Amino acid sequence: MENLIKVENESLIRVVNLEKSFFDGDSELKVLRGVDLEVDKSEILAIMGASGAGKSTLLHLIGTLDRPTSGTIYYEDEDITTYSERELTQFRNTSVGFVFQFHQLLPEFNALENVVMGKLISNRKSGYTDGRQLTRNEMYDRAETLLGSVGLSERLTHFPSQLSGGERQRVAIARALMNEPKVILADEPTGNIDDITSEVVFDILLRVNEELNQTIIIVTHDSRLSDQTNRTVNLVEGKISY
């Protein structure tokens, strides 16, 4: 990975006042209550609390897999809530890398396809300031590229049968990657594996926040992995405590 100098105390991503509720008839389940949060450029934040505080629920709001009932997102002073469904799935695809818990590789296709995928279906975002988009074999070699660099490149070819937890969530992370995202927010990222080997992936998350200057957002409950995070802010009652 490539060595830069970090961006300090630039805001990359404000969260107003933001709320959610669910609703069941005329049952209304309020799950963000007025959150408040400021994330720079090139942080790695964590976000902890309680089982059901709404860590989730906030993570998926800020990645626009999901729509706050009030508030406002902001990402460099753009208001995205504005946005259209349309505009909204361009701005992901481009913008945003996910981490899940459960990976959610697809299983028909090897980690290679799997990094790749999402670049293939959108292809967006060139990469090149002339403006030119990437070709399908330069594509590939990114992909190659960034598996690489999480210690994957002699598993290129093996489907997520084939790979252990660590590995797929590995997979996850070049994925993520992919489109040079301007943040990634990963949910619990560790939840699902052993701790050695959480502590290999959370180390690839650290070194790629240190090396390319990523912005991470990770929602986690273990305090060992947030300790060693630029910030950590806390989930409680339906709002951010610091």
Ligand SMILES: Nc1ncnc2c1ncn2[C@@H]1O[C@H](COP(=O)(O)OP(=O)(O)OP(=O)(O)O)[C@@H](O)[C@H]1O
Second form
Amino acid sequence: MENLIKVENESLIRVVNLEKSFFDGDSELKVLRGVDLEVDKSEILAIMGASGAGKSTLLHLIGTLDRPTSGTIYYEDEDITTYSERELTQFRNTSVGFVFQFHQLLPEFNALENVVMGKLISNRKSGYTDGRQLTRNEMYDRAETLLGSVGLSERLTHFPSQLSGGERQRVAIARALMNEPKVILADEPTGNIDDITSEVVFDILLRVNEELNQTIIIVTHDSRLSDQTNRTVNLVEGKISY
Amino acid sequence: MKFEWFVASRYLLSQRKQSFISIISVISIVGVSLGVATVILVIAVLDGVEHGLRDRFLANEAHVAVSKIDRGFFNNYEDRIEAIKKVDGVVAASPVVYTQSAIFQKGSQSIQDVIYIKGIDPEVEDTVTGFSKFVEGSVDFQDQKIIDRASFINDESVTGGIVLGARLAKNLTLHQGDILRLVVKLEEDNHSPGAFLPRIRNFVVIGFYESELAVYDSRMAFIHVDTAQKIYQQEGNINVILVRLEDPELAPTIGDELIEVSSFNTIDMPITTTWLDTHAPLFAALELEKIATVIIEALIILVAAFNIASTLIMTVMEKTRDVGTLRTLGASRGNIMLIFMIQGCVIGMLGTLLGTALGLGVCKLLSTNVIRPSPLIAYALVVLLIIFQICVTLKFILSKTKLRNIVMLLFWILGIAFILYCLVQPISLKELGLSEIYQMNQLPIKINWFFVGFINLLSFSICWLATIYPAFQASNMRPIEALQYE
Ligand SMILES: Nc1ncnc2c1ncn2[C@@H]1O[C@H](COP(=O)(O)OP(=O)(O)OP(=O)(O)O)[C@@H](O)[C@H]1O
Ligand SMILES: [Mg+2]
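Please give the corresponding structure for the form predicted in complex with this ligand, as opposed to the form predicted alone shown earlier.
Next comes the full complex, and the chain you just saw is listed first.
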């Protein structure tokens, strides 16, 4: 895992006047009402806000899981809202890592296989990983290293059902790192586990940011975490308030 | 494909919470194999019957028969036969006096049967129909010793020897040396019915003809052509010329040529009847039987394909969150679609291959005479299995889906169609007279490998089609909704 040279204030993601409404028949629910947000490279950013404020919605839009009603999202000055379905799929694979509140590991696959999955999907599509294709062994080696770095080197062949909540989240973090994404999006990664375990998961996320210069956006209610991030923004009434 | 196989195979092999999914997978596999196995078996039997019959027809019968349009007698028959023999593709030709006659036995007061009498020259006839190969006993119609002896024992005049169809002889309980009476009805009797005088001729039974074709074995008798000419007062004339060809399939075309060469003047008007004409209805019926079988078995496979579709719909529902996760990891809709199609196709493939193995295995057993099934038991078994399958399908899968009514209707139609088929199949076989004509001590089996390949392809295609809808549904789920699915 090579170290990038950290360039101060270089913008990775720029969200401009982002709006998202949900329609239920004739009624319109405006969740995001013009979000402007800039995320720098190698930054760890916390997003806070009341329940139902639209934090998850915003994260999904940034992660290309959904399309905005209006507004633009730039990744390194590339407007991804104009991407086709196919381009978005590829983009998700190579550039975004997700960690959700509920671990979302595949129950039929062990820890190692869960981590390697993203690479299995992408590696076969030549030309849109960073040029080089990993061999099968290299993939599994990398997954093993990643699981080691989140402290799970003893748990490689365990299935999700054999792991604790905190361990599952650590596997999820390793999985998010697998494809060296531009950004990791974490939606309340500790929302479902106890305080002590949460500390461990927080530490790992902070360390990943520190050591790998990995850009991370993290949605959380936990002020212990937001205190340690570079920056914290609040989502209030569908807008960012600084 | 690697990634999709990786995921699909794991899903197929995992035996998690909803273990009934794998029960239904097994039922789908059984269903597909059942359909494939029965179609292979039934077609092999039908092919075997057809082939066996063709062989027997070709061995027993002339390929072309030349006669007058009014069934009258030919004069100059030697010249005509010479002309026919010169035609390309003709191997041999024989003169025959072909008539019908009522018969009764010594001591019987009334006519017992009406049979066909073929007046032949045994040596020439052998070159055309291989006559003496099928005769047990003597073929020497003019053997004076036998005739004299019979005449002496019975104290009656005896015209000549007769070879009887084996079954006919059995029905009449006639043995070698017994006397059979023929009622000879002459052409001129038709014109003056008042003057009808039954001419009765006595023949001594010298042999038995057994071809394993009921038409001949139970309704035919052979006498010498000279004797026939004498008793029918047609000296020097015959009414049928039988012809053997090098290639029996060419009968229709060579037949036309035979008409030309055997027509010596304008009032002759000869016609030909080929072996294909004679048995056209039988071959057509067999063909129909085969088509019906394929359609019915395709329906059976279709039922199994419904199971595959249902299995997949269940799997898709169970794996919705997984689908969401895979989409966040960057799996495309195509990837997702393939994952589920592979699962269905593997089930279809397994069922098809198992069915092929089963079908061929039973064919093998039948042809080596290890088992002798009664058709009734076989059909009952198939019906039971199908009903079982339908019940299980309905009970486990269709309790709450919207499709239920349509599918129920389809199942009923299929069920009724199948029962009808089971009722009609044995009847039509009986109507064909196969069991009568064909005295089998083992089922004739002929495996057509081309057809086995075709049925494999058909079965697999049906299974593949069944995967499309569920797989499409899975691929069509929006990632966020899939992620949030409970
Ligand atoms: N697919 C959807 N259809 C309709 N409404 C939706 C949909 N997704 C989210 N919403 C609504 O949008 C609003 C914002 O939801 P969102 O999940 O983004 O909130 P959140 O800030 O993440 O809340 P929490 O802290 O509870 O996770 C909520 O009122 C929710 O009901
Ligand atoms: Mg949320």
